[in-house]
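Form predicted on its own, single chain, as structure tokens, below.
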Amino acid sequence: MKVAVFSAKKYDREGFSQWADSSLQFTYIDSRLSSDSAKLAAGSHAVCVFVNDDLNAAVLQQLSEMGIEMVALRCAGFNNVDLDAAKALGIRVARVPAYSPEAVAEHTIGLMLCLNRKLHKAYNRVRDDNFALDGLLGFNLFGKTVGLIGTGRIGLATARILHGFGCRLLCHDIVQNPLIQELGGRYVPLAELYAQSNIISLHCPLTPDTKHLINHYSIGSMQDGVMLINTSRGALIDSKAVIAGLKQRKIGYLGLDVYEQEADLFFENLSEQVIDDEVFKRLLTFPNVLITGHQAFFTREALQEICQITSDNLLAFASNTATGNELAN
């Protein structure tokens, strides 16, 4: 079977390549995937795609035009497909539904260390022969108040290592995890969670009824001085609010893996060129704010993962069996 990989980074080359023999066949494309570059797809019979690829109606119906009966994500969320337009296409999708918890998970915990003690500053200061102390101040993790939105498998991996520091748990989750609460982690009402956390960090997907989650409201809601952690998807956090926030001084904290007009910026190498994005520029302005560039994900055993389990899903399609990765089919 042809699949044509979208988005395609050098690691992905080196993961895929231990599947690639005569069942799957892998034409790598460096582009996103768009109504652009669809037509880089013609001759394959699947699509394997990442977080930032488009897969609207208009390019699923450009893809079925071609012959292109699946959607690999190689990836847990999918608020970037239409999935109704994909069912009534006929085009089956499929995600990674778990890779590396608790490779997000410690990500997380690293942007609450890093930001509450200042390593990154401290780092560039004794670089500089500065051994100064000043602006470094930070504050006990142990016995602090973490609100954790989504409870999923990162937001269980979350608060187990939250727990470790002795931290107290708020939870919010449509769905309530009977091990977050032998962690002695407490299910509560959403203002409850923002009135009451030091710290707060996303883990719930994109959805239209979580998108701006966080906004002028959510944010006039919380403690002053609040630190914020999204590593989940970007249009959680309404980024115009947050910046309103970080003026205030109501966010005294802010740590993001992800933001909402990424697609046009994380995964490349922009630094020789004029970045246009007003919002994005105004973040990195404050120093109290740490960015990355969507890298929660990246480590050894998260890659393995995605792409056994991504390549194990194309097999399934190919011998016309399920594997209950599927979103739509």
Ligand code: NAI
Given for the second form:
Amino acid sequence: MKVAVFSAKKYDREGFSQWADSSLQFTYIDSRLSSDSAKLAAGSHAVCVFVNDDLNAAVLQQLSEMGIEMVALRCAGFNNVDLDAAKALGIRVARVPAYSPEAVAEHTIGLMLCLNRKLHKAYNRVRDDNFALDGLLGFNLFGKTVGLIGTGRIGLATARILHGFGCRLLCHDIVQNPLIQELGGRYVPLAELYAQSNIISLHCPLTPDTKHLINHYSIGSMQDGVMLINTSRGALIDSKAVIAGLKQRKIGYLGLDVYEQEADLFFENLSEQVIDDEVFKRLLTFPNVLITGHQAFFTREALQEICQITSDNLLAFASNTATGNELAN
Ligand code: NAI
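Having seen the form predicted on its own, please provide the structure of the form predicted together with the ligand.
All chains and molecules follow, beginning with the one already shown.
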């Protein structure tokens, strides 16, 4: 089966060469999938895509007209795919629901610790023979209240680590996870989570209900100096409202691995270019903001799982069997 792999990076090529079954023939395409690049999939049976590839109804229509019958997502989130359009066109969609929740959870904790203990500043200072501690004062995580919004796989993995740190866990989800309660986590309404949490971490998917969940109103109901972490999807946060919250000192720390307009920025080396995004550039001016470029998933273990499960999904499609990872049939 011929598979057009969009947004292909060196590590995708290496990963698939190691794990793919020989009956899968991959063609690697550097560009993101969009209405402009869709034609590059001509002659393939399936497309393999990542978080910033755009599979809106028009793109899916183009793919369908070229005979594409399957979309294999090499990620967990699927907010970039119009599933209704895929269904209507008879395009099967499968994802990798749980390649390594721990990879994302550990990065989440990394952002919390780095922001709190100012490790990024300490690294530079010590290299400059500056051993002064002024400005590096942190706080103990032990005993702090952490609010987790979304307690699925990644939220739970994050909760486990925070439980180990001795944090009090307040959680919010549309479905309660008994494993959270075993850790001593308590489900509360969002208003209570916002009001009581020293740290708030987002682990729910991007849906019409969760878009701009963090906005002027919700930020206003948070504790002064709150730490806000988003390793889920950029549009959960209204970036302009967050900038206002930082300026008012309401938000004391901001850690992001995702950004609403990241599709134009992330996964590329733009260091020689002028970045034409005033909101992103403003975020980078704050000393208490730490941004990573959608790398929370990026561990050896997670990449191996992604390539393995994506290959399994493609092979299942070729043999007309199910894996349980299908989103649209
Ligand atoms: P999951 O499906 O296991 O858990 C998501 C949880 O969010 C579920 O418990 C669900 O009930 C809950 N939820 C849904 N709507 C909600 C709402 N309106 N309010 C509160 N909770 C709600 O997904 P998983 O694997 O934990 O991933 C979470 C998100 O993390 C993904 O949707 C994806 O966007 C993001 N992600 C980010 C990565 C990165 O590299 N930064 C890598 C992998 C995932």
